[in-house]
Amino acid sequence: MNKSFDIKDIKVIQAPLAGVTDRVFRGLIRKFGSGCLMTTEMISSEMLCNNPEPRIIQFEEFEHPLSFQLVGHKIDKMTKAAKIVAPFADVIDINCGCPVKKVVVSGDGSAMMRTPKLIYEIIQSIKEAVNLPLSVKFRLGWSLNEENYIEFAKTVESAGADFVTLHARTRSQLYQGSADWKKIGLLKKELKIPVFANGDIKTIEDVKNCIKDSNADGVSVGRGIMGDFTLPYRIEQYFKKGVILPPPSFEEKISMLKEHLNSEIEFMGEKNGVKFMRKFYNYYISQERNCSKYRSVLVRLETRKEILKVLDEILSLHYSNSR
């Protein structure tokens, strides 16, 4: 736990992803220099409490400030869970935001936005059992025709949270159309807590846009960090000194990609790195010609010798088009 922790010195936070933002990731991010908030992968509280020390709670000192994302609609499991990661974190953040089926069919995620007594009730619970910060991500509302972001959160902070992060799309949008911020900045007029704004922030020119629309205190970056763990830092930099900094070439993407894979199999294995490493490949060769034909191969090989062989050949052929 970070004492020195002050939300207000935050602009930047690391968005949880679920089966993206482990320890590695998170590494990652503080090796190319970004102070960040960072944010653990989606912890479901029934499955912490039944399993106190399960791998995605895994984390390193030097990643504070951090915080663990809990999900659930149970008040006593939401409690404990929070009990549980309290000594190691620096914010506890409830996720009312996820809308993938398996989570919202329970009533977890953004169907809690459906349930605002309860979130309130958890709220008040946590905070009375852990002393932390609190925080609490979510969407515009269950649907176009359920829009209750504003109600919500006014709620949420009458319930004592510290902050709130939100998605600016509906749960039925799952993750299509455009994130809208200038829903963001309705909520900033009404609330008193700092809120940030999420959704489609993938360069400093969407940080620029999105603050324009929004007004919001800080940004919640996710996918944008996929293939480019420099984004953090750099949007940082935007907001200390008013400087853009370039993006990584492809030459750098390639060379973070290596290293990438090399500490996820480091951490995991072999086979369970190289699966994992999967979901990755696109983010990070999208840019150049023949992509989808390199994915494709990459994501059926199964040992890194293979991988970093393929990785050389892009970037041979790279050098040759860029000549």
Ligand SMILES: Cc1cc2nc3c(=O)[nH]c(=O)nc-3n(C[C@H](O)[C@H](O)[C@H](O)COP(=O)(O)O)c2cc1C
Given for the second form:
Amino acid sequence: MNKSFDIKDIKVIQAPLAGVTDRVFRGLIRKFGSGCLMTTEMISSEMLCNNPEPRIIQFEEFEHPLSFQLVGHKIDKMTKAAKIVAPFADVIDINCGCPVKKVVVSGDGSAMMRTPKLIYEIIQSIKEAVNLPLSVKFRLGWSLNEENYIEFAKTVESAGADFVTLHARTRSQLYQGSADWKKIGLLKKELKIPVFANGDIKTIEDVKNCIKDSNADGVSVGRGIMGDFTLPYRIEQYFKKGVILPPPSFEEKISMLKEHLNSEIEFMGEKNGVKFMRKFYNYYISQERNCSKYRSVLVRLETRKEILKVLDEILSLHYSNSR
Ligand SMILES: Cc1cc2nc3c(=O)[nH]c(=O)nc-3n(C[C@H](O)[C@H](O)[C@H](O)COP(=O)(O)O)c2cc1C
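Having seen the form predicted alone, the form predicted in complex with the ligand:
Following is the full complex, with the preceding chain placed first.
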């Protein structure tokens, strides 16, 4: 835990992406220079209370500042889980945004937006038990007819939350359509605590437009980092100095992809690492002309050697394209 942590120093939050944002992912963000606030994947408070395995709670020094994201709807379990992770955390975040069916059926994730009294009590209970900043990540509401993000956020603020992150879509939208950054602007006018904008931020141009629409205190970035680990650092440089650093070239992206693959294999072994990387190829290569067809080839390969060979082929194609 980083004793000097202050949310006012943070402009970028690495958004939690279950099944994506592991230690290697965070290591590469740090390698490319970012001091962003990292977030764990969502951790079930029930599971943590029943089985507090060290693997779930222990992180490396470089991963800090680190927010532990808890999901659940029971006051006692959420409070106990917060106490378990507190010695390792810089922030406790509560997930009120996950739209996935198996999460919302039990009243967790974005279903929590329908029970504001409960979130109030959970926040108060955690704040009493743990001396750490607390944040809440949520959506616009359950559906367009049930948009309650402003009342919900006011409840969260009055319960003692230190900052919030708004993914500007409703639960019913899942990931469809576009995030409505102007609604983050409406929320920003109503709260005293910092507001972080989330949804569809993939470039510095997006950051500029999002801040223009929302006046948010910072941004939370998820899928934009998949395939470009320089993004958090470039956003920070934009906030700090107003400079717009170029995104990585295609060659740099392929070299980043090779490093990502090698590091995951080192971390989890070749079989698991190769499987894990399948979700990333599209993000790394889709924008390059004539290269997206290689995705379906890459996801079928079983060994590092075969993948590296295809990546070299892609690079050769890129060079002949650009001649
Ligand atoms: C694969 C995947 C996993 C996610 N896992 C989580 C999660 O564990 N907790 C959470 O609050 N949001 C989760 N999200 C939502 C993201 O944190 C983020 O709100 C959303 O992707 C929009 O931001 P983006 O456009 O920058 O990706 C997930 C999204 C994706 C695509």
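Between two forms, the rigid core is defined as the largest C-alpha subset superposing within 1.5 Å. This structure is a prediction, so every number in the text was calculated from the model and none was measured. Positions refer to the first chain, counted from 1.
With the core held fixed, the Cα of residue 57 is displaced between the two forms by 2 Å or more.
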